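One chain comes next, on its own, written as structure tokens: the form predicted alone.
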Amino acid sequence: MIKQEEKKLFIETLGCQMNDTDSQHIISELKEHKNYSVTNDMEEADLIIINTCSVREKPVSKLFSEIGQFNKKKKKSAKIGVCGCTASHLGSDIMKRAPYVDFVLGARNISKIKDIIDTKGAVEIDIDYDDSTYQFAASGMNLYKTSVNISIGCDKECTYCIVPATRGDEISIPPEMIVMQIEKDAKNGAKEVTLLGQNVNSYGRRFSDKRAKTNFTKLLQEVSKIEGIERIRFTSPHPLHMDDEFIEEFARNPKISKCIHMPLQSGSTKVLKAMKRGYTKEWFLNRAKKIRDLVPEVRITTDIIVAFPGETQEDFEDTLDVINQVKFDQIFNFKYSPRPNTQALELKDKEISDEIGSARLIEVIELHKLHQSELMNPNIGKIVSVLFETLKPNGEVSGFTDNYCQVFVKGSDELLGRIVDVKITSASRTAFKGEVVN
């Protein structure tokens, strides 16, 4: 048998980690199949790749800046193309703004990649395909982490968001086939998981082959199993469905890391009627009382929309009024941005001007700051748990605690992929530095 030449891949990857982890499936798939090697050289590599973000407008606006520079760099031979959000939703419009792109690949086609490459003008972009059953190679990009993907797509008709119209409707995929994932993970090395889906805590309640349903609560259960896998993250859960069966488990669960993720979007019971979110402000924060009553160490970090169309200074009000009472260790703060395929369009007439929206963002930055401080000093002199990950040109390895802070110690790369205990010394507002404890 005749080994293929290798050839180079450059992939860039926007937006979120489920993105994240679709360009690890793209990686390893090419590598399996196509034998390409990353490289991070883009003027050396064979095919170019941009792996795309929606949700936004500016992630959109920057593809097709960063395309034309590519396409003025690359070597004559290399091929472009698009995969992820933003070619689910244009499609052949890319092709047709940009015609030096070669191929465009929706989110919900990722395990196509080796079968379009090669041939030009390819768009697949079906958001009903279903690849949940689907066995992508594996990747050993990271030795010490990995993260799985336990849904593709999301049913939830959140006004404001593109999701839906790109990822399609929610299948979660088989509990089997996460567990046999994480335990090839765990034989090499992986002490740490996380869980990916647009909405964790959905999960099973359909699968392609129309077994029985099950939960996210079960499926933790089963994960926790696995022989060497120390901690277990996810990303994202739905306030909706923080039921008291989940909290619990997330509380009890030693390998469960003590850090959460409860997106807001708005602390006033009108926006998120209108934003379609089904919960209220008083459920959110009783949801959070309780996270924080059974799991004191806990940080809950969210996302936050100001000036949705409507919103008024009042609704704006219950929002800081959230925050003030939650003090989130983390906020993703965004301006409201319309969105092609979303129900909030109609509220065109309701739009708030972009001053009152950008002094709105501003005002709840400012008060997260204030919180942060508040939350990160009283750290300082404890020991923490640190999973250390990085090697950092400065002489400092970098990690993370057991509820997601990032802590920065003098080192070297024997404490690459431990877990360790370290003394904290001095705290900004979005890490720690601190020493090993021998």
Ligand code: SAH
Second form
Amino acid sequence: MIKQEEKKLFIETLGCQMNDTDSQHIISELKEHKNYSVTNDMEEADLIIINTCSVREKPVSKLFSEIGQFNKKKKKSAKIGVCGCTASHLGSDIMKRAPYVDFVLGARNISKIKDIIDTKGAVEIDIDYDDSTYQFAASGMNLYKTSVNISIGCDKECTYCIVPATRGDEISIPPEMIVMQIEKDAKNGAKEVTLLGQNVNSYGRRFSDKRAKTNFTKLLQEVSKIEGIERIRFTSPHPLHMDDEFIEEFARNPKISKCIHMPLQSGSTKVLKAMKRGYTKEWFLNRAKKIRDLVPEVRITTDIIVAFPGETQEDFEDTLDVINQVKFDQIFNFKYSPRPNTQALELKDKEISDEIGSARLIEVIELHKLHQSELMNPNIGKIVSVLFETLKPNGEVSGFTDNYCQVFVKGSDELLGRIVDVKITSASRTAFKGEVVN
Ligand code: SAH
Ligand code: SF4
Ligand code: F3S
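We have the form predicted alone; now please give the form predicted in complex with ligand SAH.
Full assembly next; the chain just shown is listed first.
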């Protein structure tokens, strides 16, 4: 076989971890089948890909100015492709606004990457496309940790969210494929796996073929049997589906990392109803309490949207109240951003002013800062186990504790890929410094 000439790929990834994984798949597919290697220098690239996110408006408007810049500076022969959620949602309109774009590939169609790059003007954005039996070339990026999609799409109808329109109906990847992929990565040195989906704990509701009933808890049990895998993480679970069976497995299974994302969105039952989240303030608090009672060392992270249409001061105070009661370790805050193809657009007349939205965002951030110090400082002096993964140029090595807090120590590349005991010597709001304990 004649070896193809080596080419350079520049890829920019926006959005969530699912997009990160999709980008890894793009890289490995193009490496294996088209002899591409990654470059960080856009100007030397033969192919420029932007893997886009549509969840809020800002990144979408930035996209067009950015590809315009790329087009000016790129090599003349270089191609530009727009992939991901904005590709799904805008489709051929992207080429109307930016005619120099060579192809558009939707978030659900990533497996078609190696064919589309040679088809000038192609637009593939079918959200019914069944990718669930597709296997990717090994990613081989970070040796010590890997991530696998366990489902694609989302069946929820959260009224603010564009994701179901960009990623399509939810479909679970067959468990044997997930296990096979993780076994392969574990053989290549992975000790940690992150299971990815928009709604991981509704896993097993629908497959592309007829098969025995299963659920997320059972999947977690299967994955924990894989030799070499010492830590299992997952994102995002939905608070509505955090039943007792799931929480008890989370608490009991020593391989499951004791960090859980509980996307609250709002603390007001009224707003949660308008968002169609399916749970109440009380349910959320009850689930968080059960988790904290069973796993005292747990770290709980969350997503919050402020200024959803119709959110009163009283509703917002409910959100602050939940933040005060749960004391989240990390909060991803967002100001509501109206999105096309979402039901919340019907609430246009109830939209909250930008000024109030920004003020509420600041209030959440300030309250959270107080909690962060309160949660981090008592850990000074404790011994924690850390999986080290990155050597920094300043001689520090960083890794994560079992409950997924970042730790920095002085050390060498000998620590990389190992799980080692570390004594915490100081804490910032978001990370620890420590010393390796021999
Ligand atoms: N499936 C995940 C969320 C994916 S989107 C889940 O349900 O947790 C990531 C986050 O973006 C959401 O949790 C939400 O907080 C935020 N988000 C989604 N749509 C938004 C919008 N229209 N405006 C502001 N934030 C939004
Ligand atoms: Fe969006 Fe809701 Fe699905 Fe999450 S669960 S992706 S917020 S529709
Ligand atoms: Fe963005 Fe798509 Fe993820 S809209 S958050 S990249 S699912």
